[in-house]
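Presented as structure tokens, the chain that follows is alone, the form predicted alone.
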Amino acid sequence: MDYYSGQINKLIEALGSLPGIGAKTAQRLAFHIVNMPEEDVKRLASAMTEAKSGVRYCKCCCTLTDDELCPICKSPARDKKTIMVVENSRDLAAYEKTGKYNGVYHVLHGAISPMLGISPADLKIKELLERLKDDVNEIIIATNSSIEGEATAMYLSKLIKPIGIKTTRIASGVPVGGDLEYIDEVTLLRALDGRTEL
């Protein structure tokens, strides 16, 4: 039975289909933008059409950006023989956040998963080999721990290694303030191998 309006439901709708969004959380976002002064609704509705027709991918690094080169790529000081491999932009992002990376990225847009149809080629993985046409010192693997992850960081390294390219992979283990009852066997292995001394 339908509680609302035609009108109603169907942003609703649209707003449940949005990942991440559940059932009560798109009614909530629903009534919110039914609610806001018109001029805050096309001021959304604005952003989102321009975002959608005006974002395109870097150049270079195949990030998300409006412009040719992200900002990363255009900075004269960051360390463009340093490649970062992350799987999306939202990574990137995350790393950014640290503050403490100053060389450059490259954004694969997904990993290898065969389960789901995404093959090598589905990735921006001829972009990265182009790329290491230039000078490059090391390219820093940093996919995510999954099964998806290490697979992509596999295929990765046999391209790479035979260039003669330093390649590495990011560390991972046990995160801060975790119980280590808690914590699958795998993730406490990659953490005993990647032991540092103290």
Second form
There are 2 protein chains.
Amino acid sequence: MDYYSGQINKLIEALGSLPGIGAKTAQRLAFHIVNMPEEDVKRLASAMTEAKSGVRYCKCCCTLTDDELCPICKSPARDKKTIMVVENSRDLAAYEKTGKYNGVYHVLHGAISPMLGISPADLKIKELLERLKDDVNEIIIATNSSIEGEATAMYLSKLIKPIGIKTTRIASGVPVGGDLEYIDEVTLLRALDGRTEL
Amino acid sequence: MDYYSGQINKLIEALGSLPGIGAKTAQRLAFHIVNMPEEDVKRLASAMTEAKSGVRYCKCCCTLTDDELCPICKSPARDKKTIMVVENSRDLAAYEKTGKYNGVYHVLHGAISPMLGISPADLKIKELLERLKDDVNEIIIATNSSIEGEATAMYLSKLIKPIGIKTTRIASGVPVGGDLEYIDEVTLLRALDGRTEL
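Now that you have shown the form predicted alone, what about the form predicted in complex with a further copy of the same chain?
To see the whole picture, the full complex is given below, headed by that same chain.
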């Protein structure tokens, strides 16, 4: 690609290393950035370095935050006795957007995956068990409905149930608005298994 | 979105202002960046600011480059008497990738668009006319096949033809591998108009 300048090539390469950004998108973004006002470029670049250096794990729930404690753990309005365990901060955000969950969270930062070499020790499980020493009513396991998420849910339930704390798993089934015709068989069977009385 | 830290929100917002990056992608990228090694984040951020501050227009063809002249204008192997006029540096790159074009380029940095308020004076047309004072055999107009690209091509041909330089336009028609069934009528008629003898 010697028809571009070296600096543009470097930028294209750096952008292309981000997830979901292919060669074409990286190229388009690079040219957009070069044509952006200088202060906007500086703002974007410093947002990156500042977020990287400034953000840390919440001391309680391990989500990403600026402070020692995240806004949710700090809030006196939240029910600290109900803990929803999620894989990452984006999943936490997804449940927060529903506006209906009033408990707190625990972010594992991943799921058990022998394929990717992620063992339970790599997740924030030790921190979760530490929290269970306080008075906790229920642990809601909301890891993804993938093989890794299910494996993590199984692992956690085997760990937590013996302590005597109620451990639940979010339901798996046909998504709202989903057409049965287009749903895979595993999900259909899961929906059947999880049927509730009307 | 007060369930994220302020710095992450700032980063999501800055990334979301890039073209083609929606709210979900910005969120995914922001979390990826926060989890990247610190030196990678710094490299990405500095690639942006350096590309912005270091890149300038080639003195001859107006493409984006680090030096006074771009590698193509500098090359003694290129035919300086054939100039292909393109809308932007990405279009130049697209033709360079074919590896078959041996002439040089002229980058307009846009196309005439009354809708977007882009007039001929906003494009690098003055610089193109300046180049025509040297010995030039042919001007190949390779602006896009959009309304703006066609308007720009018309405008340029009216400007250049009176000077007595051969002015050509790249062909418009059915793309290679294209199925007639799925091609719009305007393109089909364009392909018919541009038919050549076998």
